[in-house]
Amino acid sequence: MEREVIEKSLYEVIDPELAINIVDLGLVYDIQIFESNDVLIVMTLTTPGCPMHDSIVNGVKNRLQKIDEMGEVTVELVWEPVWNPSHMSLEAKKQLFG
């Protein structure tokens, strides 16, 4: 399993109130990928009660899932570092701020 890939893949999720891509909002911290090719996505949302919580999770799942070969899909969503603007990509800056 290739990390860029995956990395690749999650850019087709969409956070759908935002309508921007999870890797451009800065919610993935991390990628761990293990022997059995099952991966650990390690990320957080905008915020803690964001209504798009179970959207989001299953986007990445459901997107990951379709690779050949991907094992078992984990999202572990943590609160820390608390996500803020700063995040973003500059593409994403743009999208959201003009």
The other form holds:
Amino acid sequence: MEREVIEKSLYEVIDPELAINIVDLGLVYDIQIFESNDVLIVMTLTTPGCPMHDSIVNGVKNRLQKIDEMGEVTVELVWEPVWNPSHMSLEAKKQLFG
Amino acid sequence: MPTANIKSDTDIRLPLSFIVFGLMAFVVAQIIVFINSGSILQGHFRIPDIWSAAHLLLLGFAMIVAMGAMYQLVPVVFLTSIWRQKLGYLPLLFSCSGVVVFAGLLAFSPTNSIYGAIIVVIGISMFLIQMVFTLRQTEKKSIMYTFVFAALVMLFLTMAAGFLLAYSFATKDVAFHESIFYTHILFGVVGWFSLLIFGFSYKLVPMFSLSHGYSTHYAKYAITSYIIGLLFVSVSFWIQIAYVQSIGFLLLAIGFTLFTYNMKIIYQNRFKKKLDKPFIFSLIAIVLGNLIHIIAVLFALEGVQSAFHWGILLFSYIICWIIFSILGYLYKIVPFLWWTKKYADHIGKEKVPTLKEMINEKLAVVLFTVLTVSVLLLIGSMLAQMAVGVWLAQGIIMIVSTVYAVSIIVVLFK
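What's the form predicted in complex with the partner chain like, now that we've got the form predicted alone?
What follows is the whole complex; the chain from before opens it.
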């Protein structure tokens, strides 16, 4: 399982409130790929208790499951380090600053 | 690395049912007010039709929508699930049917309104019990917790005073009717609604503006000043000492101003520069609410006794602060609820709309602008005793309210 393929797929998971993908938002902290092709995504949300919590986590799972030979996908949601806007890519900042 | 422990398993049919009922009550209330424009112009606020419209607006719309919104927002804000969520359909049933019976009896048979009040009280009591048990599960007691808990206490007191009022209508046997009446309005309008909007704003404003690194330092002073202000003003209704009331209104204005200032700090720390238009409307409502609190202080200091002028100020507070806030937030809450129901399972599998694509923002801008202008026209016309202006403004408000309700309902078909 190639990391690049996973990363590229995660770009397609869009935060429906901000209309920006979760990678550019800086929500994905870590991607771990195991020999069995199981994948662990460590990520956060822009705010604790984000009402999109379930949707975004399921979105990550749904998108990664579409990759050929993907094993089990686990999403671990963490609050530390706390997300802050400096995690965003330049592209995301441009979109938000209008 | 601390992991998330969020239970966001809210049954969205519950908040949506409350909200849809609330929107219908909103439109009917505006139609009744329109029909009674002449009485309002003459300062006749305390007549059966206006009681009915006022309760449809405040109980049927604002209260019911607030109840529905709490079933969605409490888990979001306090990271806990609703205690025995399925029981929420009982408050829905009792509160909504109670409002219909209560508003109907107020209009056609006020002396029997106690029966409608009983049904509403049962519904709200069930809601209160469910919320108190839900809040008890909260691990971290933040300032938002304090605001929302204080709002629930105010709701209980409002309900108790309201029930006493309905009882006095039925039996003509309760002393201090006027004092209870004013306390009922104060705790309901200024206490319950304002404290609830304050509390949720500390979560919603940063969330919708993507604000980070802000301080909530002023929140504890805001709530302290506001609650003491509420106590002072309520006491003044019973002991009739002018300076107690003036101090009360001053403390309320200070509390509201501190809240506004804290919201300004959050706004200045936002990373989303282009805010959604309906959300901006909710922010404007904060400024209007603050302004009305300052006018109330001036009224109290000047010793204004006119029920007509206080009535218009109260009307302005309800519309420009409470109703505007709710109308703005509904444009965010309803698309989210419907999106979750319809698209949450499809994200990552196929292209799904963003929340912004669920609403017609251009229409929202037109509606909110026309609504603001017509409310200002209405207030101005009432003050100037211009019958045509009152009739015209309320007519426009009625049409805008209907289009607004339809524009929200349309989201449920997307």
